[in-house]
Amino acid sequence: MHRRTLRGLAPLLLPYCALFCAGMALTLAQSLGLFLPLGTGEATLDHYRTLLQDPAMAQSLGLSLFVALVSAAGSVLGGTVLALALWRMPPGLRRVGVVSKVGLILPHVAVAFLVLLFLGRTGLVSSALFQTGLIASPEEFPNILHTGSGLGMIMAFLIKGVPFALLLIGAVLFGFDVRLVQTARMLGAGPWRTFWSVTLPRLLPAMHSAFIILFLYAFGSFDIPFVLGESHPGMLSIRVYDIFFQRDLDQRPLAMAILTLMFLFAGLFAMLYNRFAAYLDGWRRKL
């Protein structure tokens, strides 16, 4: 059954594995010198280690571990909360949550300008508290946009990800079976140990896959830093684009360095999460 389902996916299948094998194979030896269109045709591991050694490549390592860590769990917490009050609503009123999944149809790049039409200097917020006389003028308005904090990310990925991690965890939640929770309560259980011992625990396979699709896509986003990033320290991805556009060629393999790097981590970290998930789950059966 699994032959004959592999064969009948293989014209999908082997297109799409050899563009990616490609790529990667291609990125990996231009990070170490190969196949450029300048330099020695020797393999060396300098680019790696000029990396390791700049400083600005950790701060920007630094910046994107903490954009991503934050816009993701707030968008998984969010999206929960989010997705146990709809389930709590009567059915009639369920479609309201219609507008909580706007989010997912508006593409990245027009959710990061539309928190830059609110909130920047120029913004409508300013404008309004301008006109308004709440203050002087527009130069008062807190800089809440490209200060280096990464807020203005961190919120348009909160954006999308609240929506799309409502659309994972709501579709387990409303197929949950409401006679487990009832009969925890008849059986003498609060609604926090309810949701705690019966609820949560069947939730929390759709938070993880959540957490790791959304921190792994704000880790290698490039669209939201684009508009709302700084340059120093400018998100990984935008530092691959300043290499590899705006210098030299002979600095191409630095910007396939960190690609092979960012894809690197991304492997381990899915690995290493899967497994401490795997560990919760287990610490908390134990319980």
Partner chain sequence: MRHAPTIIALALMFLLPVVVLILQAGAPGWRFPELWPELSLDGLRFLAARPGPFLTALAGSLGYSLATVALTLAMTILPAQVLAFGSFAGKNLLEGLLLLPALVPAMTFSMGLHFIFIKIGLADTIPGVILVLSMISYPYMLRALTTGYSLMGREYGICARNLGASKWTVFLEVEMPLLLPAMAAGGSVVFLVAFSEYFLVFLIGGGSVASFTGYLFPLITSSNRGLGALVTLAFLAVPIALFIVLELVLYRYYRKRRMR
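Form predicted on its own already given; the form predicted together with the partner chain follows:
We keep it simple here and write out only the one chain, dropping partners and molecules.
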């Protein structure tokens, strides 16, 4: 690498190494039992062994993966459908899409509050059902939040995720040459065929990046699970928080070991998913 290139990159590379790499290195070191406020000072893999043997960990991982997968897939699907629907509107009417910015601007904590207001046992949906006579008391309203199903969290992630996916996919779609679609139609392709062979392949890269970002965000996020989640089994991030802040200092390596595994999973997932998307793209082109 040229010295000039290196000097140009320095303003970013220095803080990157000093903050990101150093922070991650210390998380890894503490997971091995090194550099702890209290400890033997010898490296050990015991904490990873403890984690792997804990059945509650598998449950937490399952819940994290489930919530992340459903919310990311739902957001990409919803965002794509909304983007296509807005795209078909006359340009003047298209501006109604601006209301989706509400979901982009509101912080995760505030969106979680909205879900509480609507879906809580004494929330608005429950009130509406009571008024229409479908339920006789708040106890009859199905418990949606804090049940271990992750449903409330998924709702909150969707409110944040759909406008995000809409923004990414819409950016591609609105800058898209309509003549491509018109040509396909003139050559006799039906609307479904046109969508499948012309429109969708051009949207896929944006859909893939939206999915990766949203999936990994939901997988590792803390704010929404902290408000809407449940402690059993609890998302992985909540488990880390519990161990880090609520238990003894000698349990800290356990929290750091979970974090290290989450980091590895996130990095590997992003890499493998990109490979997979490229492979699928190549396979489509061959057809």
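Everything numeric in this text was worked out from a predicted model, so none of it was measured. Definition used throughout: the rigid core is the maximal C-alpha set that superposes within 1.5 Å between two forms. Residue numbers count along the first chain shown, from 1.
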Point to revise | Exceeds or equals 2 Å, Cα of Leu9 between these two forms, core fit | key: yes
